[in-house]
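Take a look at this single chain in structure tokens; it is the form predicted alone.
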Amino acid sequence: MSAVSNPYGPNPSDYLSNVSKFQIIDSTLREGEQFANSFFTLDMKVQIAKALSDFGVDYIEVTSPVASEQAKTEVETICKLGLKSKILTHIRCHMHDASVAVETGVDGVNIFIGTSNFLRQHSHGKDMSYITKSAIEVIEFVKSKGLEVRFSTEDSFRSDIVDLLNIYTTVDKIGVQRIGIADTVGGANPRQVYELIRTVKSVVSCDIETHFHNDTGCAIANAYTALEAGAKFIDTCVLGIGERNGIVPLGGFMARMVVATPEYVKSKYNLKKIRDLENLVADIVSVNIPFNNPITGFCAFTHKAGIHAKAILANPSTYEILNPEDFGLSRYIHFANRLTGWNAIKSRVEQLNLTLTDNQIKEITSKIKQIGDIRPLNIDDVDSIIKNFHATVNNLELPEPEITLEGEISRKRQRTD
């Protein structure tokens, strides 16, 4: 699809939109480590970091080196891998954290501090004057070491807008590469996201990074809306793992973006790596990939209804907005059920290298539907019906199970006189 004909593409009149030039900061090795099931050994982190870099994420965010001695070793090790992705570490707005971080070999430092009344009162206990002073001190120190720096407010959407604009304009003036806007509790909706980012974008010249939690199911939608409003960097995690319900899932976000801007996404990211990347992380954290996971869910490219199957066989774009071949996958026509249509059965007949007329295939389809009304069917059931019918009409001798309406299977041999 061209940009002009794509109904899901960015609005060409929206001059602030970064939908066609976004970048990914993957936080599987930082936010993802906060997932309930996560325990990453050094070897696991190295595997994940290499896989993320091979996929093409722009940045990999790792756990703060002050979290533990082992965490520091892991940061240093990942920085020495020579990956294509830049390495960032995530630290508190504190000089001690910064002094440790800049010595690990990272390309940049992501600084954060809570600015909402909730976090100021019940987390760190600091006022906005203290936050501003600390931010300036830490940012100038990191910049003096020649590293990239991002300053993010935590719980941005529950923070006072005046406080946000004051702190963002302050850090923008002293030269941060990015400011971060975080929906820490996952309560924001796309309209709120658009309005806040548009407002912030009007007062800063640096780039905007976003971090959306998924507690209310809006993470991917919020990320896309953020790009429309002028943000450029999106934080993701493989399978969306993270604190509580996690954040924007990398695979799901890719599904959204390849529909909106296919040329950019396909040229920048190795989409065929998504399945292996998700399987790697799923195995490490001991979870199953959800059945409805975008791209890699087991039924993501499965078509069942007869009307759908007929159209898909004629032109896959009729009922697929994503092309499974872009991800190294294939579609599947689910024909072993009572909703099947004769076009799907015809396709199966051809796959079995058998020859039957359309009327004969319709007769087979009717029998399949009758049995499907009574009990579940599987591929072997349908193949047996097709092969037995073919043998009968062609007077062939073929030992195959005969499937009855009651679901009984008996071995019978078709004989000719």
Contents of the next structure:
Number of protein chains: 2
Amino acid sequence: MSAVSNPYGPNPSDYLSNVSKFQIIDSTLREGEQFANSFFTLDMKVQIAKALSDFGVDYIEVTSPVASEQAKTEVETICKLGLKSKILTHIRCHMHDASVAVETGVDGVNIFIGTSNFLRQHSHGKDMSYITKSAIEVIEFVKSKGLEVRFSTEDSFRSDIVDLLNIYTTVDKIGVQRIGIADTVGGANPRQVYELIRTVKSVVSCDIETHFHNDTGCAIANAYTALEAGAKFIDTCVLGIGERNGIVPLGGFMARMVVATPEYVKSKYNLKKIRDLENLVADIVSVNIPFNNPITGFCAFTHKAGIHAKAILANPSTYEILNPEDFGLSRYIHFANRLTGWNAIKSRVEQLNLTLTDNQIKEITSKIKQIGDIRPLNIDDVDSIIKNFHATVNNLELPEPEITLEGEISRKRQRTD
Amino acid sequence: MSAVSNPYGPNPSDYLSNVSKFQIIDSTLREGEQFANSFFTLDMKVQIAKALSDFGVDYIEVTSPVASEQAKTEVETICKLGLKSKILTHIRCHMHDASVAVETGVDGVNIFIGTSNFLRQHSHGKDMSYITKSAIEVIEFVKSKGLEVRFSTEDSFRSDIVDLLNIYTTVDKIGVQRIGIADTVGGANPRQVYELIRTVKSVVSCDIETHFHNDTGCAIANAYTALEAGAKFIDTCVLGIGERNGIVPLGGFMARMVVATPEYVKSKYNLKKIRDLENLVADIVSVNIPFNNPITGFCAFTHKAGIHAKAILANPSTYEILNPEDFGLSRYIHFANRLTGWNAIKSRVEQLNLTLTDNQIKEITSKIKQIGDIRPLNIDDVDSIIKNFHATVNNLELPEPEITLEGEISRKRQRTD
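Having gone through the form predicted alone, I am curious about the other one (the form predicted in complex with another copy of the chain); can you provide its structure?
Okay, now the whole complex, with that chain kicking things off.
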């Protein structure tokens, strides 16, 4: 294989890959409404829809208008906002639901039905021939109204492959825009996803949408692998909120995709808005941004170990595959700890606009590491050590009481005596 | 392909797969110490090491004894605890580091060096022939002391494949126990991982360890795919803490693996201790468990939409791939919201030990959904609605002031007037 400039770019052997031409169907206003903590008022939904459209998601999926009276009003209101994103609503495969949905002003209707033995037995209780008959009826009705149609099978990965291929080829012939493959229970793994999507892609001509739950932590990877296999549309939610612990998070998915296809992602989506979008939704559903969230977690661009700090200071790409500036964020070298190294301290000395030799900086570093062995350090501590050292070697007056190793050891003894 | 009982089990075509015989090298006390918020005292390290051993991780990796004086004391103390887990320390490929490490009492030494152009240029500045020479010297020294040795290449996925195969075959011939493949910047994707591990596995006879960072949200999936390709050892941290936003989280990895190989995982690891282990580390590093954490996130087993609740009540496997009881947890049907359905309310009526007909329950459900359209509901609200309805139809005295739709609408008008 020839050397490629981006080792994380699309695999050239995936000739059906949509890694560099995917689209996003954001479901924060549908799947996200099924999150335990969600209670969306109309005003909140409008704020979220506008923010999603400003970010640049291709589609916004909203709760079925038959869920409640208020839900219907909300769909209608969102459709009238004139957003750049197209609006879809997500309905059961029922004529009644479809007849209400097509009158709301949506651009398209996402129809779903469970096809696994589990769901056929314990949810709707219907067999595949009934499912096929309903699917044809509902799809033809929605198409007759001039709207986009997606048909998806819940719990696809526990459904019989023959059933799936039968129903997908049937609805493809009727002329749906997209079929949907859903890992409703969040148990699928990437290569399993690749195989199923490749197989389905080989028998249909329409586009493929995917919906991955995150129960086993693979939602983002499954979405990426689905694109490699020929899927084109990925369902996301802001912060991944949804049933249980949710689905593909929009921000994490952007982290994945900007590494694979930086030009496409940066030209199409407004990455600098991810932070505000996540904060908006986190506030509305009363959760904190997870400490380890991709991109916006508080330490996503923090480097601590001395060996990392040294290399990052020389070239950020050494230990960063994402550029914080792409997201309107900045990196941070954590130098106030016992794992610090002299390159990190030298950088801090320069930030403080002080002049010290490399040997002097190494001496300070050793002192900082010794104190860091005894207690947590903060930036003020380290700055104080540096400034005192600088004052001492230059015979200047000491700016403040000195922090010394001896003083720390005596403080520690007092605490532990 | 024949039908298998577990659609998420190991793929029978992966003849080198270690999905059902993997081992865990937990690095909370090394990689986790590089997390921005970590300041571990000796006492904290001892607590974490004991908890990891009780959980059943195969190895515990600790910070290099040359990091600081205190670090050395900590390695020695942990080695003397007599834990079931073996203890490894993680050192640079330097004779000095190795000579200190072998005297600490560890069972093995994990040696690393950067092999990508980025790290060779901006970190240590050495070429491949220097790296190979040092590797041989350090490995032979550690082996001469009778300890296990792993040799790993930082940033493997941005290293030249020829360089990697050369160095891995060289150290394999010397007789290391494991070689390590590291996605140090967190940019790898699953099929890329599969290809690299399969290729390396075809040229070495030793075991393969992997280390996946989570910057692009694929760490768990990459670890799983690495096992499919023939890797055997996975580096984890509790809650995934580490440099930037960390590596494979132990709990999330367990969620992934218990779905694939339930018998192996449940017999080997003490899954009911995950919650306590995560709480211990979260407290020590002052973070909250992420709301969407696999297994222990507050809503990981919460079901909300009516259609989900109905099926879950009939058979939990319909919408659950993980069984909360395996982790000492329980599921929750969220019925106090406008997306609720009559099956969820019926279940609540039964919990309250009241008797109502299905039609009566459908009537209450409709009322609950209407009120839920207007404001967030809590369990007390719904219970009150149910009890009042029950009292009314049975001509009992009302237990408390009734919540009515009319009252709610009038309250809402007052708020918005």
